[in-house]
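Only one chain comes next, encoded as structure tokens, the form predicted on its own.
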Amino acid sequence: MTASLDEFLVCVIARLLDDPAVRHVAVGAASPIPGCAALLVREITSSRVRVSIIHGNANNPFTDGGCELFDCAGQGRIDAFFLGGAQIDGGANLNLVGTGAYPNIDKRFPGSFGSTFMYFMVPKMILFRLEHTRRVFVPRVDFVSAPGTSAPDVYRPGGPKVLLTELCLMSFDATTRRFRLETVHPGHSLEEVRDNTGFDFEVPKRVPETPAAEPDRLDILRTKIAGEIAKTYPAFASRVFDTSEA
């Protein structure tokens, strides 16, 4: 059973939120392969795992989704969610707002919105970018839209834990700063990654594949969850899953 890139993805970040101190996952706007995930894992956990995506109607319990989606990160309520960034740097530092020299930059972004505060109070804040170059993984970010760290004073519960690309999955440690590669997606390879990441990272003596996706869980994915997904991204399920012809 062959999986896809979409596919094999969702199950990378269903391994990550697969876990008994993740009980509440929030998925935000545009975040189809999260959603997909999510949406795996409460069934794979006999709904143990709630699951609000903050798209369209279906799965979202919110009514105004930023305000009540804050203040469910603030109390504490929710256990898991997912960032990305135009830019990201060697320090889990995010850039959604725009390159070049601010304020005058080259390139607009739609911005930051809530992405500060959910990244200093969600305890398993998942960094996902899909695209892999130096154009995103810069050596520093040209604007700080949500730091990586922050000083031992600041209260912070939260921040990044990993971060899954098209080419790896590496993890995040707060007290060094610094990013460790720990699994290669298969057809890929360490000197790829290091081509195309433009921030030093640690790297293991011996680099594992990261390990393809459970036959089981990916029949529940085209069989149950495609369907599910469909009613928030009926484009993507269309070209993931062909639900067209559901």
Contents of the next structure:
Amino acid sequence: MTASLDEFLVCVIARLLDDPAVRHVAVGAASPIPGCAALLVREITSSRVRVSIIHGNANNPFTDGGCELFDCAGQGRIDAFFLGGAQIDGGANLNLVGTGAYPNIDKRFPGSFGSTFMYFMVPKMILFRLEHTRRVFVPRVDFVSAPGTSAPDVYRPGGPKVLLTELCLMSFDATTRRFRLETVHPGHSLEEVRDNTGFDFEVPKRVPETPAAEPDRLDILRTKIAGEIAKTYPAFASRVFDTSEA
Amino acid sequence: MTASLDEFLVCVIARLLDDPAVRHVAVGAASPIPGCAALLVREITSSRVRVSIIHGNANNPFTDGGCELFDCAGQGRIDAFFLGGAQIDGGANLNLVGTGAYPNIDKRFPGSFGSTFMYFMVPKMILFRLEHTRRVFVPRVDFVSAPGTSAPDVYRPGGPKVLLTELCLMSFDATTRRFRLETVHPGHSLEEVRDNTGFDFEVPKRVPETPAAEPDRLDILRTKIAGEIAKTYPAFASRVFDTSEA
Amino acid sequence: MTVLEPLKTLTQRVADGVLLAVPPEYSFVPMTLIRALIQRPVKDLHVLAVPIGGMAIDMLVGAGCVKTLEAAAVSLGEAGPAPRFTAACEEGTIAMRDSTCPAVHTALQAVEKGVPFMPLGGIIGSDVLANRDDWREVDDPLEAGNGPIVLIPAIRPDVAVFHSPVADREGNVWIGRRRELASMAHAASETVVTVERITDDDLMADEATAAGVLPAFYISAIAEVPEGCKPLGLIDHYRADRDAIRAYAEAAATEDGFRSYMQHALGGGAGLAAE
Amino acid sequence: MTVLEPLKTLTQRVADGVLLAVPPEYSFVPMTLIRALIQRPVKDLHVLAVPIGGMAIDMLVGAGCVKTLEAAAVSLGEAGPAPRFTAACEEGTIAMRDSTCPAVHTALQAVEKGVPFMPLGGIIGSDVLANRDDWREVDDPLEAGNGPIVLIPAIRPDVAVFHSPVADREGNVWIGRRRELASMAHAASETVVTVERITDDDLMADEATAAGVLPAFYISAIAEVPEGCKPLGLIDHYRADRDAIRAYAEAAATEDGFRSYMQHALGGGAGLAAE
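Can you return the structure of this protein in the form predicted in complex with the partner chain rather than the form predicted on its own?
Below: every chain and molecule of the assembly, starting with the one above.
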């Protein structure tokens, strides 16, 4: 069994979530790969890990309206969540709004969604951005939708822990305010990561390769999770798992 | 048809509520007479006036939990509401908590309920206290559950408009901070009101008698409203209207 | 994961000394659980009535289980004043923190939203405010000419309790339109529930009824306790037993009357904290 | 009293220049009403997305009906960016007020509670805050060591709109677990609703479903508009037509493409504001 890049990334995220401190993973809008990873971890932990997918009805346990996800995060009931960004800088600041001198936008993106709040509240915040280029990973974001770190007097139980891209996995240290390269995906190199990253980051002496997708997990993903994620992301499931659309 | 005192008071309150400015009357805990009056006005206005009875399910339109009544009042969606008080003073201050030097209570009453908020928010606040004695109508309440008036910079769209007792109907003027005797109930006198009121109040040259219960309304009350109010206040309905208890 | 367990072990989840949130008299009051707590007896409770109390709180107070009580009011409704609450306030045997209904909701909603306080209208100039050293009247912090306002600090209950008609095996609990139970559970660290019955159905499966369901991830443990609200009522299941409530009101008018009532109610067993 | 009326008169209740609250893409979006407003055409709207927008808001923006827009985001979901919104921001033809999801909910909840503001965690240090002259970062007003916090002023929409599966003749409207529609209606001065159908049943009669009902006294007027969310979906009734949404996304990639798409969608009639 060879894993596709999508499947490989699902398995990387699943390892990040398969952690005793994670009891409840929430997955926001337009996040099929994190959604698959969360459902996979729920499956392999025999539902010790709860999964809440915000959009649609499948795996959406919320009954208190659109504010409940944010309320839950504010209550400390969400242990892991995912954010991306049109731009991300070396201080883990996120830009989901646009490039240029706001409000005179050059290129507009959809907007900050709940990032401006969630980034502060969820302990294990996983940054997930497939495209690893200097267009995305910039020295300084043009607009801060959500800051990577805060002053000590700001209430902030959460924040960025890791960054996963098509090339590598990095960790983020809120004390040094820097990313650290953890592993490079098979077929890619440190040089490739450096060439495509617009900010400086810490590089350990030895950089391991990101482990491959575990065959047993890949099997579960294709057999059990594919249909489940199709309920929320039919187009994605059709493309990646060749599920027939309902 | 002779009206009982309960029925007479229901009809007095109904006249207070039969007013184009009143679109939505709410009735709180343990208020069967106001409840009857509100239901009567709903009936005679062909449901132009909405009635919400907080306790129980009958005539309780709320679906957002215990806070919804207060939220509604805060939104300005409740035009009339009722409050009583173990003590009421000449400044329309209400005491629902107890007599003595709080917290060293001599005689404890249930508590302020929502009065501390509702008294500020509802435009037509009707004070309803059957017992008209100097024990109730005191020079100064021992504990202010809710103040009769507020400083000009305090947000207060509502406040006391009238006071109805077993003896009389008074109005309250927030500018002069005084009650004014409007009508005395049949069989009672100005002197009796004076003798039993512990605070000073304005007395016009001529004090009319409170009009008797309208026969047609009394008929509706006994035929249509008795059963309706029994859904919320069975003991009251049984005593006043001789409804058989469900 | 939500645990389904017997009442006996469920009761242990309400430790002595906790801040316990209890629903209002007319709604989902877990009377069997309350009696079991008194039987133990639970001690030194800080009780929050959400927002008003009735027989459950009167019994806890009468049995000496309550150290402090925060409530907008305590009463037995049509059966009159709550006698043990009244006596305890007049004798000064509990520390009473008088509140007002929307302030209790506001304090829970602050926890619900993860903020340290929320503003609330009204209240200014009352002795409720004057006697609350935790509430704070401030000048409009927006500086927008809105005038002074009161800030209510968040209250996070250690344990919230209620009784519901039904829960499913996932731990989803039906609350219907009694949404103050949702706020209470959202705010509490633990929520412990008794139910008339456990169903094999998935309460979340039908969109038509899902709106009345409190999701399992707020619920710590559930015990199946039929008739768990009696002698109070449970909507669509049984009405309040008004004779029984009046009998309680009469018996509890005196300390001795209360003690013999409770000994009978608890099956003649021991367990009144003051003994 | 809630009024049942035809779509044509219902549409008139959204006057030019009002602050209009619109539900999020995945929930109860009144697309037929939105198209009717564009047909009129409605002008100078201040639109509040609760809290994010999709096709409805993209169409209003593209048709030149929107003066200012407050939203946490606007996108077509799996169909990609919202093309007319994107173009309008880049060309500066609308005044965009960027927000974040919980801040929109908070602003509505402030109105819901009758207070001028509510606090919200997070946000500090963001450019979202830096560009909002109405939001205010203050030092902990409780002076309890909680640190700085942001106060979000109340937003009262003039009109809220949504589409629901069913309403009854009293004007009670089913919303299920989409409770942001309740907050939106509680906060708005007027709420105008289209529904798949009017039922003769009383939606409040059954306790099992009453929890999902928005009571009639929040609703100004209702029109029966079958398939009123299409091409978007309506839960338990019809799924979103993904091909139609993609076709819109492609057509609206250019101004000309959008205009011809809309002329077709509006039945070849006139009514694009910019004409």
